Structure formats: structure tokens, C-alpha cells
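To begin, one chain is listed below as C-alpha cells, in the form predicted on its own.
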Amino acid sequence: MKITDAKVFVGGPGKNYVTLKIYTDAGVYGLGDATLNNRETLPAKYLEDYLIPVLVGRDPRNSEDIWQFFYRGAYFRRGPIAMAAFGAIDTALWDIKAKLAGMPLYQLFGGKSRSGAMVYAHATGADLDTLVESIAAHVEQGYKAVRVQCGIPGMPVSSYGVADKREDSKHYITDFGGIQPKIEIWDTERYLRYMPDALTAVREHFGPDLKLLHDVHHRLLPREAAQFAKTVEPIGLYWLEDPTPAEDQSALRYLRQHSTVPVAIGEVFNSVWDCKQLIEEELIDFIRVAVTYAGGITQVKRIVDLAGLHHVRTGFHGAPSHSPISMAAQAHLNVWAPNFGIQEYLVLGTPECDALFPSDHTLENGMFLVSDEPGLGVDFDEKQAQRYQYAAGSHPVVRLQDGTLWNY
């Protein structure tokens, strides 16, 4: 059995997904996600110049020595680029071999451990009202978790994940359009004056069961992060995502030392590596990595592997730049995952986006039930591909008051 052939298709309703699809001999093809948000192309390119040319010829079966062929006979390795390329290979063969065996992908993993996997969806709001009724509004669909974002009063600004104008923030996402990034302002003064009593209020308003989530995105120093844990641990947080700079993670010591909040962090790792201190010295509680850039299907099933030798459960990232694909990945990988924590939920269910990438997985009361359908369970379709183009965009870049550049 051989690989004949493997195309990169760039392109979405809203959003520059990069998908490879592998053909075979056999005429069993597989699909993988190599979106890497607002790089798009770079993925794309090395697939296409270097990898594709490689993985033609070869046994699709072979998955574990395709991908060690890739990242050990690369001289200069890991990296988000590179990674993601070799987790949508990575991916794609995984496909193959599961619909090979007819077979749902996680019974080559072992079978399921539940039934469906629980998600949390975003809430926020400029202000502490609107994020309340956004709240209400997931509450009222099912939903167990929320992960909730609200404005600062007196920024410029809105804080992370937070719309500008209050008509626009209850289901906000991030606007990544246009080359040139937004500016949002940033003060960590106020932050910290004012988050602690808005989660406070939430708790209250919404009381002890639902799960509640907060991402601060990189925003404070360690001595910071450890003084805000220590202020919102009597508010029961289900996690407290990304404290401090995930480069620097001697500083999950400091703040384990003062606070016994949950932290969640890893979204930005691509391997292995990157999340072994932390997940070694139980530094953290959740690994957040993802197969699309984190190297694929074969990779992340080590990480969860050792993330569960140490009490550290999964909370795969899902922001929207991951296509179907990749949450198809990661859903087979969730019902698997004996250390199964939750999963971010935020791919927009669009007709337009249901019609490219079709599947029978679906998403009732907060739970992401899985497909038995053989392979990952989620198809592409090629017609529907060609109605969308390549459009360049950029994260939004953070300045304090004064200008200073900080980190998103």
C-alpha cells in the first residue's frame, strides 16, 4: 500500500484553515489540519515544498516512522511551523489506518473511557452585566463550563477576549482581519482590582456547580499571578488558564507556593518538551496542547500519557482557527484519555463551514458525543473548497498605557 499523491487546500468560510488530504492506492484518503491562526501560509508552503514530495511512495501504515522521519531527520526542530505540518501528516495517516480497520479512531486507541466528552464554551461582556447575560445564555444551552472574560472598567480598551463596544461583547470572538494588528491596551493595576470581585459576583449569581474558567492570557508577572490566585481561590475556579508567560515556567513554582488554584496552560507548546517540566513537577493541572500544532495525533498521545503518570487531565485548546478536522482529532482523543479534563469548544457550526467539512459528531448539553463513523468522521469537500480564498490577517498586539509593549 502506497501513498500516491497529497494536496494542501487554504481557505474557509471566515477562516484560512490549511487542510492536506492523503491519497492512497488502496483509495482510502485521510485528512489532517495544519491551520496554524494568522500564519497560515508557512504551514502550507513547507507541506508543500519539502514534506509532500518526501511522503509520497511511502506505506501510509507506517505512521510512527513517517513521523520520526520528519522531526528526527530535521536538523532544526519543533516549532509551530514545522509541527503543525507534521501533525496534519500525522493526522491524515492516523485516518487511513482507522478507516482501514472500519473502525472509530479512538478504538485503535483502546476504546472510549465515557461516553462524550464535556466542553466549555466563552462568555463575556464589556461590563459585568453583559457578561452575566452571556453566561445565561450558555447556561440555557446546555452548557456545564464557562470560560468568562469581562471588560476593566476604565481601559481604553476591553481586556482580552473582550469586545470595545458593549453591543458587540456578549458573543464576541476575536476579530483577526487585515494585516496590520489591532492595539489593545492593557493594565494590570486595574485587572487586578477589579477581577476578583467580578468572578466573585459571577459565583454568586450563578452559584456552586457551574464550572468557571478564566484566561489571563500571558498578562502578569509571577509575583502578580500568585497574588491574583491567592485572591480568587475562595471563588472556586475550575481553571485559571495562562497566568504568566508560558516560556518561563519556573514561575508556576512561585505561584504553586501561594495559591492551590487550578492552572491550565500549554496552548502555544508544540511538543512533548516544551510541557515536560511542567507536567514532571506538577506545575500545572491542565495541558492544554493541540494536535494541530503540537505535532499530531502521535505526539499528544504521549503527552496525555505522561501528563497522567502526574495528575495533570487534558483541556485541549479549540479556539476557531482549528478546523473539524482537528477537533475530530482531539474528540477521539478525549473519549480515549483516561486523564480527560474538559475541551475548549469554539469552532462556529455554519452551514457553510458544515458543508466543507460534513461529519456526524455533535455537541448536546455541553457533551461532544463522537462519530462512530470509520476514520476520524469528518470529511472535506473539495467542490465546496474552491468557493474560498486565502485572506492575510494578524493577532492583536498589546501596549500598556504608556506604550510599552506587553505580551498577548
Ligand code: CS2
The other form holds:
Amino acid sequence: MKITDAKVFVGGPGKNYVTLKIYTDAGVYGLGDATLNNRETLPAKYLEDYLIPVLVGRDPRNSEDIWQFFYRGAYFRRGPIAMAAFGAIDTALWDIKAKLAGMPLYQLFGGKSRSGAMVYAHATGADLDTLVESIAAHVEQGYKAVRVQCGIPGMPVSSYGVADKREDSKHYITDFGGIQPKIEIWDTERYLRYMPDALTAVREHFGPDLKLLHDVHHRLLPREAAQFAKTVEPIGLYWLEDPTPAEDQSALRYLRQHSTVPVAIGEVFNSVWDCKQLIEEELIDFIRVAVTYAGGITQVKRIVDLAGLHHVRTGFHGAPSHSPISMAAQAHLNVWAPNFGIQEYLVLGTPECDALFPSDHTLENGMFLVSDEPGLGVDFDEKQAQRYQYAAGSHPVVRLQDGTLWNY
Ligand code: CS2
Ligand code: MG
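For comparison with the form predicted on its own, would you give the structure of this protein in the form predicted together with this ligand?
Now the complete complex, all chains and molecules, led by this one.
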């Protein structure tokens, strides 16, 4: 069996999705996602210039050897660009394998450990009242878990994960604007003073059962993170996400000494090596890697198994930072993983997105129900794809009040 061709499509409704389609001489094709949010053209180029010319002619069933060939053959290993490109190939080859077997992908991992995967939605508000409204709307839709991000009074620009204007709150998705990054101002002291009270007010309003998650988004220093985690401990958060810049793995030791708040890290990681110390030292409770960013399904499965040895559960990063294809791949991992935790889920379901990525996966009452179609259970409409082009965009850049560059 041979790979006969592979194509990369960049673009999508309001997003520069990077979709890889691998064609074989068996008439079966596979889909992968290489959407490196905010730098999308780079994995696309890596695939087109260096990987696809070498991929064509190989047996698509040898996904491990193909991945190792590209990873070790690159010499300069890892990094988000290469691993998104490798990840797309790996995911597409798993899609082909499952289609050849006539099974949904989760059957090849070991079958179902649960009927569906609990997801969490993003609730956000430029002020506390708007946040409470946003949470209530998600609870109304059946979500059992919500991420809560609140604007901070007196902050020059709202805060991470919050729309500047109240009226934009309901549909705000943390994403990016034009190629010139928007400058956001961050004030740690205001955040440390205000956020615990806001989260307490949310907990008091919604009671003990609603799972509340909060994303600090890399903004605190280790001591500040320990102080914040200690202060919010009584609120009973489901998790505190990215309290400190994720690459400094030992920073979490300090937080762990001062608080039992559950910690979730990993969306910026692109290999098992990035998370090894955090997992082996049990400095986190949830690993947040994404199939697209961490080298594909095979690599993420290895991370899930390592995490399982250390009481760490999965909490995979969610679209729209990557595409419905990676969401589908994660849906199969979620339903199989013995140490599944929760899945991030921002409603992608615009009609345009559904038309571009037709899928059999469903969301019911805050549970993601995986497709039983052979393969990933998601398709890609090449005709629809012609409607979209790449549009350069960039994340905001964050500065402190005095101009110091900070962490987005
Ligand atoms: C965020 C991400 O969803 C989250 O937890 O941290 O959406 C992040 O802001 C984007 O992936 C950045 O591209
Ligand atoms: Mg996050």
C-alpha cells in the first residue's frame, strides 16, 4: 500500500486552519491538523517543502517509522512548528489505519472506557455581572463545567480571556486580530486583589456542584502563584490553569508546597520532554497537551500513559486554537483514556465550520459523544475549502503598566 499524494489547505471560517489530507492507492485518505495558532503558515510550509515530498511512496500503515524518520531525521528536534507538522501526518495515518480496519479510532486504542467525555465551556465577562450571566447561559445549555474569566475593574484593558466591551462578552473567543499585535496591559496586583473575590462570588452564586476552572494564562511569578493558589483554595476550583509560564517546570514546586488547588498545564507543550518533570514529580493534576501541538496521536497517547502512572488526568486543550480534526482525534483519546479528566470545548459549530468539517461527533448536555464512523469521524470538504484563504493574524502582546513585556 502506498501514499500517492498529500495536500495542505490553509484557511477556514474566521480561522486559519491548516488541514493535511493524505491520499493512498487504496482509495482511502486520512486527515490531520497542523493549525499552529497565530503562526499557521509555518507548519504548512514545513509539510509542503520538507515532509510531503518524502512521504509520497511510503506505506501509510507504518506510521511509527514515518514519524521517527521525520523526528530524528530533522536533527534539530521538537518545537511547535515541526511537531505540528509531524502531528498532522501522524493523525492522518491513524485515520487511514482505522478506516482500513473499518473501526472508529478509539477501538484501536482499546475501546471505550466511558460513554462520553465531559467538556468545559468558556464563560467570560467584562465585569462580574456579565460573567455570571455568561455562566448561567452555559449551565442552561447543560454544561457541568465552565472556565470563568472576569474583567478587572480599573485594569486599562480587561484581562486575559475577556472581551473589552461588555456586549462582546457572550461570544468572545480568546484569539487574535491583524498582524500588528494588539497591546494589552496587565496589572498583577489588581489581579491578585480582585480575582479571588470574583471567583468566590461565582462559587456562592452557583453553589458547590458546578465545576469551575480558571486560566491564569502564564501571568504570575512562582511566589504570586503560590499566594493566589492558597487564597482561592476554599473555592474548590476544578483546576487552576497555567499559573506560571509553563516552561519553568520547577516553579510549580513552590505552589505545591502552599496549596492543594488542582493545577493544569500543558497547552503550550510540544513533546513529552516538556511535561516529563511536571508529571514525574506530580506537580500537576491535569495535562493539557493537544494532539496538534504535541506531535500527534501517538505522542499524546504516550504522554497519557506516563501521566496515568502519576495520578495525572487528561484535560486536553481545545479548538478553536486548532481544528475540528484535532478535536475529533482527542474525542477518541478521551473516550479510551483510563485517566481521562475533562476536554476543553469552545462551540465551533458555526454552519460554515460544520460545512468545512462535516462530523458525526455530537455534544449533548455537556458531554462530547464520539462518532462510531470508521476513522476519526470527521471529514473535510475540499470544495468548501476553496472559499477561504490565509489571513495573517497575531495574538495580543502583553505589557505591564511600566512597559515591561509580559506573558500573553
Ligand atoms: C487558552 C488558549 O483555551 C485556553 O486555555 O489558554 O485558548 C490560548 O489562549 C490560545 O490557544 C493561544 O493561541
Ligand atoms: Mg489556557
